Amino acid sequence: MATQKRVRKSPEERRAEVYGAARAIALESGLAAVTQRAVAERVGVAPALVTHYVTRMELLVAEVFRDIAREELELVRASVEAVGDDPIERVVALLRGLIEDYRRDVALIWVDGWSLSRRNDDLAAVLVEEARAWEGFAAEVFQAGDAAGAFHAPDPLALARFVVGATDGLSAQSAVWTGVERETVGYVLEAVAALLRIPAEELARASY
């Protein structure tokens, strides 16, 4: 019987495998679980070979975080755009994307990101960049509503930072606390309505 010749994978293919393994581990168990050994076991290679295809594990972790965070933002952006031009509807869609419709695996990644970034400068730089992107998008939603006269948001970036910061805290809780998403959205709607100087019923009306 003829022996089947083993096909050697190209560096690009092997690196794609390494990245895919790291991403899968992050979504399953969080960024903290993305280690050289864990990635090697997932790919089926010796641990030393992992660093042959990536410069540093810190960079790989930062890359995985960046891609997942950007994907999440684009999903929320799409959901906001899908509701049309009504400023109130857009705010509700934004809050739903940040709180109610969160993906628990992504929430855990953000929690790990804030923690691990204290010891990973690459991750810290990426995390700040992605957090600012979230704030910028939320500010656009608030600024448009203020310009249209739908609500009061004279400092949309400050409001965006408050809302994103608050939902970051909720995301941390969501890593272990589930089943109260709808109730939490209600509380946040009330708080944001007060900041926008509109009746809470206006946001509640659009939320369900």
Contents of the next structure:
2 protein chains.
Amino acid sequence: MATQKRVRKSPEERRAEVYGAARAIALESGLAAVTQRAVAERVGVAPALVTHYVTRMELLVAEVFRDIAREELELVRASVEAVGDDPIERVVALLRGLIEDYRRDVALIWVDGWSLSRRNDDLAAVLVEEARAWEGFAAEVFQAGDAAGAFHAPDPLALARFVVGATDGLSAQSAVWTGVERETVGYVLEAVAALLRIPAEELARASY
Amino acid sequence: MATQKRVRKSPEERRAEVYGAARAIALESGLAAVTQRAVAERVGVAPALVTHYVTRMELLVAEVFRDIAREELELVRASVEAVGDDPIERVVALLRGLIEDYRRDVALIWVDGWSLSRRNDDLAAVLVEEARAWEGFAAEVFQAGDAAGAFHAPDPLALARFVVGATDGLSAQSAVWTGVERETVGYVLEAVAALLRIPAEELARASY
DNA sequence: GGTCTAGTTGACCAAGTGATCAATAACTGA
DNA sequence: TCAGTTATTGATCACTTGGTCAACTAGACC
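Now that we've seen the form predicted on its own, could you pull up the form predicted in complex with a further copy of the same chain?
So here's everything in the complex, that chain up top.
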């Protein structure tokens, strides 16, 4: 509308603006909504400027996804580290991070990612990378507990894959529906306790 | 290319062709690939004919999804009925249907569905409907077993939601990666056995 | 204050989407 | 055989997408 006076910023600053807008759009409306024009409008700039900084939109989408996913992982990693060295408490923190704290928008971003990665090779590569990072972290938590003799996890990576895959599904589910997160955590704790060959109360006790 | 002689078919037959093409495209390349022109080309017909039979493309996509999902559910339902009345064997059949038999393409269709439903209201409605149907069926299986005293399932619907949500995630996971389906079934059986308060061997025994 | 670098823009293009509609022609039935 | 019904089509529209490029100008620097 307004023929606003054109402002000239440093490449770094502008790049950050473009990137931040793309990220915000992704979280609000999904990865598919991250278009050249949508980003440009949000920044308040001509569409051409977006491509000037971005080279390829597909790459921008992939990059946005990567950072959102990675940030989420680091958040969970931090909360696991925060609880200290007790293997069981670390598992509980991990599971809470996977379910309870899982933000609705982030869960939907993952779903978008899997769907879009069929047509976006850059995104597909990033997606696999980030999924492996999640698995790797979960595997570490399980492996450490097994080594310490706190529970039974002879194949930490396989267990991690299982737990991450299952909780991803649950997160997506509760992202679309609502009000079922509470009981979900209980089921997850109980199921994982069984897989770890420890009484369910052990996880439940550590969980408040 | 070829100016092939135009053929004239009955509306019912043509409608079925259009619908079948849409379905095939969805299974091969995802729901997002179900476009007017893609369907037309597959049928070997002018794009205009597709809209002539379809009214709105969004509705076609939603309808295709509904039928794919429903058929999958009926398949699993049939395999559960086929094992007879034993509650435990029925649970095993259900879980196998949710994981092992879950076809890669169908799992991806679900992911596509969740992602696309943000922009396709018809699809969103169908998706919720089909998800509820899955939950409802799983809840029946759990409820019957609980009533028969075969296992412990005081809240069958909540448990069903949990199991369906978790297995959806695992299906999507193994649809994208490969070679992990085998061990996944084992984990699922073990985890569900714990939730049902029965020894893991009970499910494992029924599973071969 | 003038100059010049380079950030920014408008005007495009090509490709793809769904959808409409008058015109065409294939088959049916008399 | 020959109309008449109607399935089918080509042409075309409106809109969205990513992307290019010469031209413009804001702001730093001398």
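This is a predicted model, so every value here is computed, not measured. Positions refer to the first chain, counted from 1. For the two forms, the rigid core is made up of the largest set of C-alpha atoms that agree within 1.5 Å on superposition.
Asker: With the core lined up, does the C-alpha of Arg23 move 2 Å or more between these two forms?
Answerer: It does not, since the Arg23 C-alpha is displaced less than 2 Å between these two forms after the core fit.
Asker: Could you tell me how many Å the Cα atom of Glu13 shifts between these two forms when the rigid core is held superposed?
Answerer: Rounded to one decimal, the shift is 3.0 Å.
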